[in-house]
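The data below hold one chain only, encoded as structure tokens and taken in the form predicted alone.
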Amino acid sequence: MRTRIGFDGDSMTAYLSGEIDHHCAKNTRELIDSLIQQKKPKVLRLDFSGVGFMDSSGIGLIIGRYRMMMLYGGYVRVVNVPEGLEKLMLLSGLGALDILERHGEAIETTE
């Protein structure tokens, strides 16, 4: 897995690519957390357009950054979610947080 970070004003985007599993999620978490603590962005975008596979470690990556951003008074957007990962994210309960977007549009949850 590779992670590229971009900044635009008070927002930070983490461009994720490859596969997210237990082995690679730790390094990505540490990188993102370090930059959040240093830069204190108002918005963190996690761009999943390059992610082909993820397990529960990917869900943990999202929830942990969501909690951290809440502590700093910011928020998270999970953007460019591939359709193949959307179902996993919705089943995990991420839809209830209203943070998911596919191609710039919010992903609707059905209850």
Given for the second form:
Amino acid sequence: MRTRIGFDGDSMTAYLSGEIDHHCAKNTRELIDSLIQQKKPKVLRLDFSGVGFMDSSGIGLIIGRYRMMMLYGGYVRVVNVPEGLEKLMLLSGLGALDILERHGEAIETTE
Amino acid sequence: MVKLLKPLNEMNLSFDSCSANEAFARSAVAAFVTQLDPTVAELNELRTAVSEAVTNCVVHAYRDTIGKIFINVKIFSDMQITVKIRDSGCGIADISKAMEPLYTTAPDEERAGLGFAVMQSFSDSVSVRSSVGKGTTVTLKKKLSRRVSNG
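Can you switch from the form predicted alone and show the form predicted together with the partner chain instead?
So here's everything in the complex, that chain up top.
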């Protein structure tokens, strides 16, 4: 997986792409965390548009960054979630955190 | 009770429990199953479930060591597939505890504790057999939809 980082004002966007699994999540998490500590953004956007596959390591990546941003008084938005990943995202309970977006619309949790 | 059906096709893999092989394992299983012409969603679910099971072997079964992971895939006549993921690692003392969502014994690895929940959600059945000090076998079963052939 590759990760590109962009900054816009006080928001930082991590463009994730490829496959997110346990093997590659570590490097991505270290890259994002070091930049959060350096730049202290208000908003961290995790852009999933380029992600073709993820397992629960992707959930760990989101929850870990969510906690870190809370610690710094900021928040996380998970954006451009491909349809194929929604089931996994909702299964994890992420829907309850109200941080998921798909093409600008919040993903509703359905029961 | 157990029907001993003969599989139509079968494959076996064994590989080292290094994390780089997580992608290899899920891709290899998906490549084998492709002959059944599964839907993209079915194949993705299978890849996800296999990835979780193999990651468990890497992270938990062989925590600070490298051991062997064995995968056996069987295809049966009714589009039923069985994937067994086996290790000879530390074993699981309390399987029902290990299968609880959000339970993890490796929080510093940032594991969400969702491995078994994802396997259960993305396959039709998951069974776990484990013996402490000897290893664990996870069996995933999934029935694929039969698609109408276009000729």
